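Just one chain follows, in the form predicted in complex with its partner chain, and it is written as structure tokens.
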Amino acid sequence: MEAIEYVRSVPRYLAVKALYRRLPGIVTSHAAVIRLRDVPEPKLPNDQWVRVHTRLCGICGSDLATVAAKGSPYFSPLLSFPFVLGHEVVGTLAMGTDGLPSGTRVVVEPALHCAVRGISLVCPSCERGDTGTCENITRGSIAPGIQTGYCRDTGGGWSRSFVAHPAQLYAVPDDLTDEEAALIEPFACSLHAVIRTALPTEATILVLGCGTIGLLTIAAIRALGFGNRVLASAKYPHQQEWARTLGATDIVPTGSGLYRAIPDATGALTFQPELGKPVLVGGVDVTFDCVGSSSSIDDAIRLTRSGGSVTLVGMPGIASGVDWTNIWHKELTVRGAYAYGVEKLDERSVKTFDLAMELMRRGAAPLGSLVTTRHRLADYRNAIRGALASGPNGSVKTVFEFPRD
């Protein structure tokens, strides 16, 4: 079976890291950290597990950071190598077990938490329902790994088949398309980020970056019923159009243009320090950073007013050139939002995946069309290079497709 595998190799990692900016093609070259390989299908870890045949699997920002060696080395000891990438996956159950009939369309909640690992004395995170931040990700019946797509034993969605624990499976209702189903995982991330962030009624919200996760964050704000003013920072025309469709009230530029647009929109005052980017007094109340680069994190904390909050949704790395004085002087709350689990919403507790499906089914947003590009696995070079350039080339979400005939 063909699969895109990540190989642990320090020289390759360093080469990609050093050369990516100048030679973007390196990520899919012979020197890359990934390769398309014929691998055996992953074994079922025990008789509870089932095999899933991939229908579609998205390419996520975190996958791209991994492929381009842009991410932090933080995760490397929490993974097991080699692994097959891919965690935004909709598939078909290849086998039935204990009442789960084969042939059913499912999405996979990728977190490999206590229940999936067969650990009955669950960790405090799982006890709270924050299965995404499980503390037992290196223990139990399978090899270390935070998620399906980062674990040696499970395989991942960038191949025709992988294995999953029933606690990871959600049946996809017939009224959701495969494209929508492939977006349930990233949409759940966005919902989680919005729910975990306090959003007062009058707050002005800034969404930095309108790639998939930025657009889904706008969709999540609206789907959850928030009527707030939402400023969307989008660079490319198709992103701006999407941001508006999904409910942004204002489109603002990216980069240095933000330092004119945000003061205009919020009445903040700008001052030019001796060196570096402008300093704002005032600004937006809440910022979602959906990029995760050093400059977007720096922009986020500069553009948020005193006492406001910044939520990091996009995967950050080791940020350099971030002026922490903003956080300190303006008493900002900066929080991370990773994955999903069980959300407390009004007085209701609901699994994020169930919520994502419920909101999608209610037609909160026409999310399926965000999947703009489909590639076969064999064409992975184009797929990955295209996804890395999704802004300039007019695409949003790229997926691998696995037609069965």
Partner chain sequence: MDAYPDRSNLVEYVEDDRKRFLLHYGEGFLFERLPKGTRVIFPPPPFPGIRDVAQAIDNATEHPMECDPLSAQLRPGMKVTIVFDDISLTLPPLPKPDVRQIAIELLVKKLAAVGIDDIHLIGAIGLHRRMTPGELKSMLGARVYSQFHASGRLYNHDSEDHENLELLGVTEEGEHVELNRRAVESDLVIYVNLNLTSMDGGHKSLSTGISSYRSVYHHHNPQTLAHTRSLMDPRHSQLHSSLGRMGRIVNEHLNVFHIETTFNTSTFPTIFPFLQKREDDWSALDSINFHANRISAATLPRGLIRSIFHSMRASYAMTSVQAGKTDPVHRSTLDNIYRQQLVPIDGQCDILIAGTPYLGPYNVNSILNPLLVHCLMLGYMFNMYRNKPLVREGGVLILAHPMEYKFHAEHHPSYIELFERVLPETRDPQTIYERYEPELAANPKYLEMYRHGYAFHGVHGAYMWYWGAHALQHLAKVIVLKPQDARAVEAARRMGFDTAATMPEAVEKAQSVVGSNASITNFHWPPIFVCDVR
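For comparison with the form predicted in complex with its partner chain, produce the structure of the form predicted on its own.
No partner chains or extra molecules come along with it, only the chain itself.
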């Protein structure tokens, strides 16, 4: 079957990393770290696992960072190569399992945690229900890998077929479309970030970046019932329109314009040091950084008031030029929010994926229209280049679609 495979090659990785900004087409060239090729369908690791046929699979920001060599090498020793990308996936079961008959439409929670790996003595993270941060991701019955789509044994959604453990599977209700189902995984990431962040009733919230994950974070804030003022930093007109539709109260600029807009919105005082960006006294109470760049991280800590909090939702790389004086002087709380697991909400415990589907079914998060662009796998070059330029292109979420058998 055809699949988009990531190949471990230090020379290719360094070439893409060095040349991407000047030659963006290198990410899908013959020098790229990915390739479209015929590969065998992945084998079932044991008789518990099942095969899933892909219907739709999204292109995630973390996939793009991997393909464009923009991320940190942090994960490289925790993965197994070569692997087939794709973890925002809705598919159809090719065989029945655990009460789910063959043909059931499913989404896959991609984390390859203790239960998936057949490890009975679970790690502290899995014991808490934080399966996204499992500490046994290099052990057990399958090869190392943080998620489906980053493990050589499981395959991924950028192919017609992959394998999954029953602990990863969620049946998709009939009243959710394939497009909505393909957004359950990234929406769960945003729900997890919002739930893990304290949001006092009067807090003013800033969402930096209105790509898919920024828009889903705004949607998560509203779907969870928070009525706070939400400032959305959105660069492109379609992002501004979506941010308003999903619940932002104010649209603010990106980049240097933030240092005029945030003081205007919050009454913060602005001072100009001898060098660098302005210093703010005051600012927003809570910032969600949904970009993860050096500049956005620095903006997030500069624009948040004393005692406030900053949550990193977007996948960061190795940040440079971040002035930590802001964190120290303003006693900020800075946290990461990665993946999902089991959330404690309204005196109940609920899996983030179940919560995402519950909110979508209730109409609290109308998200299906965020899937704006579809491509067949053979057209992967245009798909990936388009997703890397989604802002200028006017798109939000790009997916690969697969013909149904």
